[in-house]
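One chain follows as structure tokens, the form predicted on its own.
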Amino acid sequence: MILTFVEQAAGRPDRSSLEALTFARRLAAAQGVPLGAVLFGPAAEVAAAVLGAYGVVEAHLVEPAGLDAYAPAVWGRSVAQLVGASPPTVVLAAGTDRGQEVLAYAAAMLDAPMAANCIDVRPGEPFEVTRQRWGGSLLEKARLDGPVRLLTVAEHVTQPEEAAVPTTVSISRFTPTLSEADLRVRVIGRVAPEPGKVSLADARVVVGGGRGVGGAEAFSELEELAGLLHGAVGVSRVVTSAGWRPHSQQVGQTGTRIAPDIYIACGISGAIQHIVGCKAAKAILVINTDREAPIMSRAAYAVIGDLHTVVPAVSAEIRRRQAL
């Protein structure tokens, strides 16, 4: 079996996990083995019930007594013990912060090899993977030796696709053996997003701003455009470092990796760390006075001009057309 760690919220599997399941299903078909899943947290059973559309035949719901919130050592140990009970050939997760952390814990506890941010796998002996390094600027081929291999799938490389023939999901419950030490790090609270705000990770349109915006107050122009397009505002690292916008809006290697239909980059030069975060966008529109900015090489469209002239003009045209 290939076991996939599926992240979910309120009974809805995350997009990145659906990408990982699609990747895992193809690998399972190549190996001639079934596809399984492991889920944690409240509403896990609701999320598990929809995984048949992606070819999952067995879902394990982990139920550590009295712990519903995320705790990396608990989740990692749970995966490790589940693997020990019925060893799969491969354990997969999405290459999210949580997916990387849980599988790293599990790999350490199993003393098993792990490869992060994989984009391709050639099963067999040796088991060979191709993975992204240095923010995707380098591709590395690696071999994993061991009875169980753990790997994470690079985000936004695989499009989530449902299976041609849905399966019936068998649901089982698993209670791991834990210690107090496993609970030293855990989530104890959450800050809810503002009602009505579009999530940066899920937005189909992202309006990004960099140093060229000029200051915190000037982002009102980008917020207006994002609102008219039912999108979200994203920023470069220099913007968060200057304190103009919160880190939750940062697009990049150390921020959120986005995959919108269009990314409108305003006043952003395009450092490699930022490109890592936005390269999965279907199209990039750049608004910049510098025609030599590195991000221009990634642009499908570009407007050479002052963003403080261009962005309000675009917003005004959208409002005019909406009023017709």
Ligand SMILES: Cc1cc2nc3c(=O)[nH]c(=O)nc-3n(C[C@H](O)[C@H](O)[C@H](O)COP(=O)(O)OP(=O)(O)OC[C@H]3O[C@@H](n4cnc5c(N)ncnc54)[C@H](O)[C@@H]3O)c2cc1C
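Pass me the form predicted together with the ligand as well; I've looked at the form predicted on its own already.
Only one chain is given; partner chains and other molecules are left out.
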């Protein structure tokens, strides 16, 4: 069997988990084994019921006694014990914070290997995976050996796709055996998101600024353009390291991943660690003095010039047209 850890909120499976399930179903078909899922938390049963559309035949609802909150070691222990109960060949999860974390716990507890952020897998002996390194700017082909193999599926690579023939999901409940130590790490509180703020990850327009902006004050030019376009400002790491802007605005491997309709990258050279954060943009417009900057080969459009003249001119042109 192949077991997939499915994350859900209010009875709806997360999109990343549906991507992972689609990936898992193809692997299950290639290996000729059934597809199972493991779910946690309130409303897990509601979420489990819809997984037949994705080819799941067996869903395990984990009910850790007296624990509703997210607790990574408890969830990892539960997955590890489910594996022990009916050995699946492969355990999968989405490459999300929780997916990586729960699977890493399960792998450590099982003393089994885990490959993070896979985009492809070739079952067989040896079992080969292709996985992302450097946040996705490099790929690695690797062997994954062991009686049970754990892997996470890189987000936004596989499109979620329902099975040609839906299956009937048989639902069972599982209560893990936990130690005091498993229970130590758990969510004890939450802080809700700020209401009404355009989040960088969801913005339709992102105006990006890099070293070429030259200092903290000059960001007002980018703020103005972003405001006119109801977008957000994103920055490179040079900008956050210099303290010109907070890290929450950083785009890239160690920052936020954005997917706007257009990313207007001003004074940014296009290091691979920045590109992995913005390559999901539908279009990139570069504003740069250097027509040889590496980002040019990733961009659909470019303006060659000093951003301090180009950006205010674009804002002025938008205002002029809006006034007509």
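On a predicted model such as this, the values are computed, not experimentally measured, just so you know. Rigid core: the largest C-alpha set superposing within 1.5 Å between the two forms. Positions refer to the first chain, counted from 1.
Colleague: Do you see a C-alpha shift of 2 Å or more at R211 between the two forms, with the core held fixed?
Modeller: Yes.
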